[in-house]
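Below, in structure tokens: the form predicted on its own, a single chain.
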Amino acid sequence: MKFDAIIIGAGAAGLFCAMEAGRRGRKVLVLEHNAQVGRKIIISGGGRCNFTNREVRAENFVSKNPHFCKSALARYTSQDFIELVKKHRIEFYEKKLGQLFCRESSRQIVEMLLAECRQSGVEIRTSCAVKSVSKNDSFEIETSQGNFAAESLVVATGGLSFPKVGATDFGYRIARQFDLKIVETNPALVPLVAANSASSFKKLAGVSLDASVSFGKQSFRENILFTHRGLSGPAILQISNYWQKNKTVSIDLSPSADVSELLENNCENRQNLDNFLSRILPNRFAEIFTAEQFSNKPVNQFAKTEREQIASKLNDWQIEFSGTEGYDKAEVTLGGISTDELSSQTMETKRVKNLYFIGEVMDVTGWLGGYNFQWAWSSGFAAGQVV
């Protein structure tokens, strides 16, 4: 069967591209190896789908070429997607930092995309595994449901994160087949494993606190969460996009208080250190941190140098991580098809005519907070206008 465009992958980017191409009267086929479409959309945001962010800028993305995403983001904005959500009468709310979530269920976003695809005549085949791709005059696709051909091929197969919902390296295999450059991939937006996973991490597992986490020039202030093996929580997930092995991360465990000043102003205080610190830190953390790092005695018994050590440990904790919790726990994949290979206007490869890559499979990775979905919509829109 012959189509104008075949899209491999019925996730956020693939479905969005399909509906846009269909609106232009193109005959579009979407192939999905899972039994259902949009599986990553469904599980995202705790089942509520953080579908975009009110404030989207190029600085919210990590790529070898930080300017690549600007064109697509400008042409299809978060406000454009919000208007589509409103058109389908999906109720949503802002959680924090501009993050928008469905009030009811992430399935509403999938239903919206499917409704738009139906309206524009898109054919979708699920449980359809692609066996091979070849290019002569057109693209020939051999699948478990027969052979198909199309003038344009769009690869929207995502990254390696969440293998349990069917993530594979298929997109990278297609890129290699056509000799396209790939930026090394790594788990991103992922919990980090402490280099010295001492007993203190196990004891602190479950404790969450407001912190400012920094690596290089990047800094994020949100919650961190202690795990049995290291640290998680929004601020850690954010910094994982920038973290490099064998380099320390700086964590301010008390960003609202200068601990040095606090201790200096209360140097005559007779409270035990853990009780004193629980003014600014969770009780359990203050208790375990004090027992592990210092002797728990009254504040007035600490020498000035000891007070400075305590303050340094709390306002500038230097920690080394040995690695991440891997793709199973990663929300997205860092790296992917090099943007050097692609047009920033259309997402078409420069060397292979009518071959496009969109969404997470590319070397464009967003921060936590709806940015990766916005990249799916914007890159899908860019390709959908031309395929």
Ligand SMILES: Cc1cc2nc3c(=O)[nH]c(=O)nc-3n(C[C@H](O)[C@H](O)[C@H](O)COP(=O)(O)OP(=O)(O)OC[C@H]3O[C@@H](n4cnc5c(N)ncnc54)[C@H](O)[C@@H]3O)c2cc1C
Second form
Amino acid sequence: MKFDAIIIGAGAAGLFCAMEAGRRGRKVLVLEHNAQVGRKIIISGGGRCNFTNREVRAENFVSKNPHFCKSALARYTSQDFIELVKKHRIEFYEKKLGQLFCRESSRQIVEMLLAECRQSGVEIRTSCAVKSVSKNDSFEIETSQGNFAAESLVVATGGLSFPKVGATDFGYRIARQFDLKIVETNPALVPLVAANSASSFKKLAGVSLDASVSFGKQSFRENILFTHRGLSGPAILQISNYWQKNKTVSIDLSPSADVSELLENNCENRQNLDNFLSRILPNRFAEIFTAEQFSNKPVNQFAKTEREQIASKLNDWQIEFSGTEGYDKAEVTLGGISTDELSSQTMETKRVKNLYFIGEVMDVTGWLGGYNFQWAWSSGFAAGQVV
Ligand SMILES: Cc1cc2nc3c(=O)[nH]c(=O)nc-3n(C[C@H](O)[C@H](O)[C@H](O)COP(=O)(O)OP(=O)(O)OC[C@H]3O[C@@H](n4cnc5c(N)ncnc54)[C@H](O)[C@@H]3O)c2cc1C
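Moving from the form predicted on its own, what structure would you give for the form predicted in complex with this ligand?
Starting with the chain above, the whole complex follows.
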């Protein structure tokens, strides 16, 4: 059977591209190996899908070419997606920092995409395993449900994270088959494992606090969460997009208070250090931090050099991580099909006519906060206008 366009992967980017191409009257087929479409959308945002962000800029994305994403993001904006969500009467709310979530369920976003695809006459085949792809005059796709051909092929198979919901390396394999450059992939938006995951992490597991986490020039102020093996929480997930092995991350555990100044101003205070620190830190953290790092005694018994050490540990904690919790726990994949290979206007590969890559499979990775879905919509839209 011959189509104008075949899209591999019925996730966020694939479904969006399909509905846009279908709207232009193109005959579109989407192939999905899972029994269900959009599984990552369904589990996203704790079941409420943080589908976009009110403020989306190129700075919210990591890519070898930081300018690549600009054109697509400008042509299909977060406001455009918000209008679509409103048209489908899906209620949403802003949680924080411009992050928009469904009030009811992320399934509403999948239903919206499916309704749009139906309206545009898109054919979707689920439980369909793609066996091989070849290109002669057109693309020929061999699948578990028979052979299909199309003038254009769009690869929308996503990244490697969360293999339990069907993530595969298929997109990268297709890229290799056509000799396209791939930027090294790594788990991202992922908890980090401390190099010295000593007993203190186990004791602190579950403690969450407001912190400012920095790596190089990048800095995020949000909560961090102690785990048995290291750190998680939004600020850590954000910095994991930038973190490099063998380099330290700097964490201000008390970004609202200059601890050095606070201790100097209270150097005659007779409260025990742990009680004193619980003014600015969670009790359990203050207690364990004091016990592990210093002897617990009244503040007025600490010498100036000791007070400085305490302040530096709290306002400028230098921590080394040995690695990440891996693709099983990562929300996204850093790296992917090199943007050097792609047109920023259409997502078509420069070397293979009519072959497109969209969404997370390419080397464009967003911050936490709805940016990854916005990239799926914007890149899907770009390809959907031309396939
Ligand atoms: C737990 C979790 C929570 C997340 N929450 C958010 C959030 O709230 N906001 C946000 O912006 N981002 C979030 N993300 C990231 C977001 O889900 C992805 O960036 C986004 O789904 C990428 O869209 P995509 O279409 O490129 O890939 P996907 O949505 O992953 O779609 C790829 C599709 O291709 C299919 N596929 C793969 N291989 C094959 C093959 N060989 N043959 C056929 N089909 C194949 C997959 O089954 C899948 O359906 C979250 C991710 C995870 C894991």
